[in-house]
Every structure is written in C-alpha cells, then in structure tokens.
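Just the one chain here, laid out as structure tokens, in the form predicted alone.
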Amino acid sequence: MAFLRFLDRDRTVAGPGFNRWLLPPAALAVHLCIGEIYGFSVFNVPLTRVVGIDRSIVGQDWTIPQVGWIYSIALIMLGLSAAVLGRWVERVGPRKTMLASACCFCGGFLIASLGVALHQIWVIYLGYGVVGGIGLGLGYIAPVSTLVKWFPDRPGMATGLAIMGFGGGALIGAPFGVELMAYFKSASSVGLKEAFQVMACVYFGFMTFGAFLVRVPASGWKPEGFEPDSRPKRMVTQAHFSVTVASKTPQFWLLWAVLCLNVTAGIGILGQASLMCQNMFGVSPAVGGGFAGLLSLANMGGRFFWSSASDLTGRKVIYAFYFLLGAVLYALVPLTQKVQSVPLFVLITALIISMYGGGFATIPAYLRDLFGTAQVGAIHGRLITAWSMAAVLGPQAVNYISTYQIDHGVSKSAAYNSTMYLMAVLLLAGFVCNLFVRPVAERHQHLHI
C-alpha cells in the first residue's frame, strides 16, 4: 500500500530547487512510446498473413480492412477515454495517470499477441484498440497538462516538447517492429505474437521511467525571475474555467471546430503519403517510403516550432497562419502533378503536415489561454475528440473520393487533386472559426473554480 501511496498527487509535488526542465524528458518517455500508433501500418501486412506466413490465405487470412479497424479503433478510443477520464487525471495527477497508461498500452500489446496466438481479431480489437486506446488517451493528455503548468513563461514551447514526441514515436517504432518480427519469423510464424510482447515490456519500461520521474509544481510556485505581465492580454484569461463551463462555452467548439478541420485535412495526406507519391509522380514503393519518414520529421519537428512561434504570435494568430497558407499550398499540389516536380510536391506537403503537428502542439496552449490552466488536462481530454472524429473523415476522405475518380475514368496521377482541393476548402472553413474565437464572455466569470 505504500508504494501506491507514492502515486498520490500530494507525493509528486516538487520540492525547492527542483529542476523543471526534467519533465520534458518524463513527458518524451510516454509520447515517444504511445506515438507508437503512426507506424501501425508496419503491422499491416503480417496481419494479413499470419496463417499463410509468407502470402494471405483467402478465406483464412484477415484482410487489410478488416487489419485496418484496429489503428481506427485505437484512435478512437484516444478521444473517448480523454474526454470521459480527463476530471480523473486532474484528480489524480500525472504520476498516476502516467503509470495506468503504461499498462493499458502495454496491457493492449499483451492483449494483441493473444489475439495473433488464437487467430481471433476481435482479441486485437480489445488488446491493441480498446485497452491500448485508452492508454493512449491517457498517455496524451498528462504530460501536456503538466507542462503547461510548469512552462507559464513559455506554454506554446512546452506543449511542442510533450507533442514532439508523439509525432516522432513512429520514427522508433515502426523500425523497432519491423526488426522484431524480422528477427522472431519462422517458418510457423510471422513474428508477430513475439514482437507485440517485447516491445509491451521495452514500452512499458520507459513510460513507468516518466511516471517516476514526473512532478507537479506546488502551489503558487513560478519560475525563478518570471513575473507574469501585469497588463491584462485579451486572449489571456486569469481565471481558471473547470472542464464543465468550459465546454459549454462557444469558444470551446470553436476550437474543436478548428482542431477537426486542421486534422482532418493533415492526417487525409499522412495516412496516404507513401501511395500518393507512387501514384502522382511514379516512383517506386522505397522511394514512397522515404517521402512518408521525411512527413514524420516534418511532423515532428512542426510540433516543436509552429507552437513555439505561437508563444511570440498568440494562438490565434498563429493558427490563421496555419489555415491560410495550408489552403493555399493544398491547392498548389496538384499543380506540382501537372509539372511532374518531385522536389516541390515534396516541399509543400512537408510545409502542409509541419502545420499539421504544429496545430495538435499549439491547441493545449490555446486552450490554457482560454480557460486558465486549473483543469486544462480535462478540458484538452474532451477537445481531442475532434481527433477522433477528424481520423476517420479524413482517410475516408481520401479514400473514397481518389477510389471514384479512378473507377470513372481519371488516371491515378490525377485521381488525388479533387481531394486536395476540398481540403484546402476544408482549411478556410477552420480559418472562419478561428476568427470567431474571442476571450470568454464575462457572463461566465463567475462559474470559473
């Protein structure tokens, strides 16, 4: 009991002298781990094959879409159990949090090889995507919240170091999976079962490194020299909204307006990234590879300089930036098609899904700014339900409307341009809400905590 005593919010609190700038490397263990989730696809085609080993058995064998629920169900699982358990995590604290998301996650890999052992999908669906999602959702949020609250003199910053990694985790990975079902294949098996359970115990170690390493600040505590700015800032609130006024503000749908629009038209890309460039331009499945890494770090690093720019901007604005220079370089894409240049399709997606990252890394910030940092991790717990909803319409998006174009007679090069230019539609949409966005109406003043 006393070791579950130490998980207690009072035991994380810091002592004097503690050195905030501990949390970013508590706050990477988890993301770089859950980030896991964008190079699910690396899992794809093993699935498919786990009976024929070295080719899919039809009939016995899973097929790609029914493979594909699980990263769908996983996702959504993220947003679910954010918004439902985000007043716990505030409760609870970090430490907590942080070590139930490493064995939900871990749990879910666990869950998942059982699944591969019996050949019974619906034990993946439960392992990887539900009981994983909800380590997901759970890994996301604690850490940002905690950042917030120790980075008050540079917020934007803070959230991109948490978010960094989550879009990086895919960079480990994808290549530690690959190497581990390399290493594990058989005649009798794909190596699937036996690399699900050893990166559940290499994760599993490095999120419990973060829950033991994380701290909240005691009350009342700032940064040594930071003074906050006495001149009150318009987007800049002083009061601190619980979760339940918050989203009943329409400032808080605004954002979740925002946050599914900017999603939405990033993720249709990511998801298709290694395709699309093999059908536009031709090249071959290594060089569509290379292009969908290079939109990692693209992601990644968005995620650390767009939401520190905001810090120097405001959110608003930063995100204005975000909409109308996305519509403007989605619409340039197919352009790049019709020119047949590589190197400037290249650049313009790269510059698209840096915005992309740079929109989830700048949100909690928005968000705190709004609503004071009290119950931020709540409050960022429901908003990212518009991720959710944002990873199922936007490869649907793409799938759909490129798959129609085809079957009616447009060539593959050119299948892609419609969808490019709904989504840039789609950005002017989120650039309308945005403008929208106002401080909180004194109205509620009185319902903050």
Given for the second form:
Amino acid sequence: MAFLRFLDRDRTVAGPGFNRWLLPPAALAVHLCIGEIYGFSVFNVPLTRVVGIDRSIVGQDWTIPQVGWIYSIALIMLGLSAAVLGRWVERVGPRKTMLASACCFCGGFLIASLGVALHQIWVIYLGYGVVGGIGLGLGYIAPVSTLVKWFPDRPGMATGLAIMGFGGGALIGAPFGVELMAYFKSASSVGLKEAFQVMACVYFGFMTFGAFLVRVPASGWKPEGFEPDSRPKRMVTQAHFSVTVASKTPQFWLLWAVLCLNVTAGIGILGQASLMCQNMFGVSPAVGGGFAGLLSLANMGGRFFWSSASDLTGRKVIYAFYFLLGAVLYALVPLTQKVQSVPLFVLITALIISMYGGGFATIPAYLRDLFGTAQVGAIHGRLITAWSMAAVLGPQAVNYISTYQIDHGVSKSAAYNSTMYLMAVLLLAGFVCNLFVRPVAERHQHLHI
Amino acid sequence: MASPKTSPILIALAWLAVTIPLGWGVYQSLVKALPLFRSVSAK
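Other form of same protein, the form predicted together with its partner chain, not the form predicted alone:
Full complex below, order starting with the chain above.
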C-alpha cells in the first residue's frame, strides 16, 4: 500500500542535521505505555467483580487464578513475539514496528473491553493476552535496538533510558487504571470496560507520537567528535553477527541464563513485596503497599543508573557486581527480620531491586558488545524468552516455597527466609554463568552478515 | 541540500511530553510510599 510507504525504514533515515536526543523521548513514549503490563494487577480484583460489582459472586464471577492467566499469557506472548518477529523488526525498521506495536497493544485493550462487556474470559485472554502481548514484544525491542545504534558512545545509558521507561510504565499505568475505574464505576459497572477503552485511545496516541518521532541513523553515521577506541576492547566486537549465528553461540545461552536467573531472583521480592513486608514485620497493608511503591521506584531508577554505570565499568564487571552483591544482600534479608529492622530491610531490598532493574537494562548493551549492532534487536528478542519464562515460573516457585514452609509449621514471619537463601544461590549461579562469557570465538567469524 | 537542524524547542517539547506523565507516576508512587516512611520514622 503506497500510502504506508512513510513507515518504511528507508523513509526514516535521519538527515545530517537530526539531533539524536529526540530518540530517547521516542523510545520512552512506547516503553512508558507498554510498561503498563507491570501494573496490570490493579485490574485483578475488579475483574473478579464484573457481575457482582461490589463483591465476587461464586460460580458467576471469574476467580483470581482465571484472571491471573491474562498477565501470564501477555508475558509469554511478549517473549515469543520478540523472538519470532525480531528479524522482521530489523528489516522493516522501528517506525513500522512501533506503530504495529501500538495497534496490537491498544487493540488488545479494546478486545479485552469487549471481553468484559460479553463476560467471556477467553476474549480477554485473546485480546490483552495474545494480541496485546504481541504489541509488548514488538514495542519492547524496536526502540532499544534503535537507541543502541544512535548512541555507540554510551550504549548502556541509551538502553537504560528506554528500559527505565518500561519500569516507569507501571508507575503510570497502575494509578491511571485505578483513577479511570473510579471515574466510570456505577451501580451496574465496575468501570473496567470504559477504563480499557480510554487507555487504548490514550496509549495509542502516545505510542504513535513515538513512532513518528523515531529515526534510524544513516549508514556510517557517528556522533560528532566520536572516534571509536583505537585500542580494541576484548569484550567488545567490531563485527556484526546475524541472529542465526548469535543464537548458536555459547555466549548467547550464557546471557540467556544470566537474564533468566536475574529476573527469577528479582521477582522473589517484587512479586510479593507488600505481603512479604506485612508478614515479616507485622506492618499494615498500607505500609506494605508503600514498600511495593518504593521498590517500583528503585526498579526504575536502577535501570538507568546501573546501565549507565556499565558504560564505565564494562558489562561483564557490572554483572559480576550485581550478582555478588545481590547474593550477599539476599542472604542478609533474614537478619533484618531477626532484628526487626524495617529501615535496614527497606534499604537492602531497594538496592537488590535496583540491581535487578539494572540487569534488565544492561542486557541489550551486553549483546551489542558481543554481537555488534546490525541485528541486536532480533538477538535481544530471542533472549527475552528468558524473561518470559522467569516471569511466569519465578513467582510460582516463590509462592510454592513460602506456602510449603507455612504448611509445615514455619511462622509467617520466618517463611520467607528459605526463599531469600534460594534467591542468593540463584544469583551465585548467575555469577558463574557471567564468568564464563568470553568474546565470540574466531570460528564464527566467517558467518558475519 | 543540507537538511535543517532539529529545533531545540522540538527536543524540549518531546522530552516534556514523556517526563510529565512519568513525573506524575513517580509522584503517585511517592504518595503511596508515604505510610512506609511514616512507619519507619515512628519506630
């Protein structure tokens, strides 16, 4: 279709006067929207009261486990779509991808709204879960790979900025959803249907703004005054590997394990922050909620801070730091419960979660160092399957362990201790995986794209 | 023909468009976290 030509990659190549500092807002416009997925839990209770409005009617209303699948399906689809469509993303360019992401993510909201109106859970699975999940995957990788290409001098800071937006998306999406539901709530409606429709429209406008702002650098472009280091760094390749070649290397799978372990360990706290704080220290639900809010801020800030710091330290060193310090801090959490020190608990967990966010944000820069920039989006897309898996299995494992402990007579306040030690072990396993990451072997060199 | 330089106003507006909602989200989180700070300072 000729009128859609303006979306093509070749129509988005920036001219010589283009300022690259327009790119971070373009990336943030998309990530701040799709990051809403992290705040989806605010819809859980209303979704169980679509029929009963003020209470859930057994047998007629949906249950929490049924509703919980919406989030899980969306995250699974995020990983799958990023992995499968990564090459398409690199081929068609960021503008078409970001617009496709907006259509899928916001279309998913509209289909989910229909599911609420018809009271058919499978329509919501299909809408927010499958279609919206594809939008998440496309919207996650396209801005990141574009930023990496625009900031060869500061790739960690660039990816940190974009992925910080994803963390910040929950900070906006959750209260935004709550406000909308409160506004539209009536005697006959929980306000969900209307909230989904408004969110679809607002997010579409915002994501389209990002899509029209985005540009790709011209071939051979480099920032003014930037000269690539004449002394090659051992862990930074000068070559560009295809996604097919990259995903066959041990380095790719080591980084897959690094991301998977980092996410699983972080979710150990994030997934049940509020409840954990209440059970360990006997604080009120409001204080527990405040703790969860604080961790969201640490998660968002850590994405930018630690990823930017990796430009100075190198990627391998900073991951070693995340994993080692993270393991030590996790092992100290039970001590804070023993001495009943809430400030110490908050400090330690906030630091852990900031490094969890840092681990997320530094991964694309690590991939860029090892495999070059040409297909970093597609390679990142395949790696994201690690996140999907950890995000679905991690909370299940943590829930299972703490429930098992309580069922076997361990007090609620001490039930999280084993989980904390397990998280420390997972981080140590991540440390070992990171230790084995070496520059991509010479035998892959003939397979450059 | 050289392409025009990006206007600094456009850059500032683009940044504002993303920092305003983000700032609102951060503010909401801080408000939510207030009970935690009160509880910590009360101990």
